[in-house]
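First, one chain by itself: the form predicted together with a further copy of the same chain, in structure tokens.
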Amino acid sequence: MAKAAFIGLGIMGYPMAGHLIKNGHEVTVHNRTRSKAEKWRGEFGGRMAATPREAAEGAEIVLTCVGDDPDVERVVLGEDGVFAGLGAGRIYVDHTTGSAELARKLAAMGKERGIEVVDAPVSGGQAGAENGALSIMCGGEEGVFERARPVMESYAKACSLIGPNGAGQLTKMVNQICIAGLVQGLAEALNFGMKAGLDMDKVVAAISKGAAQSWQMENRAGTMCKGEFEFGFPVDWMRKDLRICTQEARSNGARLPVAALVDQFYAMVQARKGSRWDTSSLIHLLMYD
């Protein structure tokens, strides 16, 4: 069992840190808003630290799950950051979905201090975090990954090393680019079927075993047709991810014609006050126009 610190008790981090302690690890938490850390300690026990640095002191592994690149930099770097407290030979794992560029930069900065770094964005959403069934895609060195893996498996159903630092983030981007085109296609198709007057339950039953099948169809077609979006993975987060994808694509030369267009559609969903709606709300633009 490891001495672990978990930083960032949001929708994802809160239950992830809970699984850590339930799996027998010794857990210290830190959260920018202190009251959430107090709530977490009330529910799970463990310790609470005033700063990321304090959380990291004495820890064998520090895990973070915050919002975006600047949040990660604030938590990790600087006087009160993780790197100021974490000892040489220890491991820092970042579960935030962020840029591969930052993942590589942190790995290089960690190396100077003898700190091992793994970028480890997750998929599976809030339900995956709560059920301890996330998929984690990692970038880093194999020996380091193998040391961190048993800790991450507290809340993962799958945890894999894809390549060197940054590869975890890049894999998450591949995932999000798939989803952008896929959900838009599904939205257009379901809206078309409804406009054509079809019984969509029958339609989905008929096509959901063949070449159009997808997780999104199986899990979202019903709510999309009903216009229910108050759950799931928020549009704001998806736009953040697509921003990272399109930025990375500028440097690696990949074109993303549909992902970039879908990002603009999500901007339209935001304009409809849908910032917190699920990613599947793309169909709102087609249904109500």
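Let's see the other form, the form predicted on its own, since the form predicted together with a further copy of the same chain is already up.
Shown next is a single chain and nothing more.
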């Protein structure tokens, strides 16, 4: 069992850190809002620290799950950051969905300090985090990954090393590009079926075992047809992820016409005060034009 620190107790990090405790790891947490850390400690036990540096001191592995690149830099770098407290030979794992550029930068800075770094964004949403069934895509050295994997498997159903540092973040971009097109296609199909007067429960049951099947259909079709979106992965976060995808595409020359279009649709959802709605809310633009 590892002596671990977990930083960032949002809708993903809160249950992920809880699974570490349930799997027998010794855990210290830090969160920017102290009351959230106090609530977590009341529910799971463990310790809480006033700063990321304090959380990292004495830890064998530190894991973060925050919002965006600037948030990662804030908790990792500087006098009160993770790197200031984490000892040489220890491991830093970042579960934040961010840029491959930052992942490589942190790996290089970590190496200067003798700290091993793994970029390890996750997929599976809030439900996956709560059920300990996330998919984790990692970038880093194989030996370091193998040391970190038993800890990450506390909340994962799949944990894969894709390649060197940055590869995990690039794989998450592939994931988000897929999701953007899938959700828009599902929204259009469901809206079409409802306009045609079909019994959508029967339609989804009929097509969900064939070529049209997807996680989005299995888990979101019912709520999409009902116009329910107050849960899940927020539109704001998806737009952040698509921004990162677009920036990387400009760098590597990839074309993302559908992802760019869907991003603009999400901007329209935001204009309808749907910033915190689940990404499946794309259908709102079709149902209520």
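Note that the rigid core is defined as the largest set of C-alphas that superpose within 1.5 Å between two forms. Numbering follows the first chain given and starts at 1. Just so it is clear, the model here is predicted, and its values are computed rather than measured.
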A158: Cα shift of 2 Å or greater between the two forms (core-aligned): no
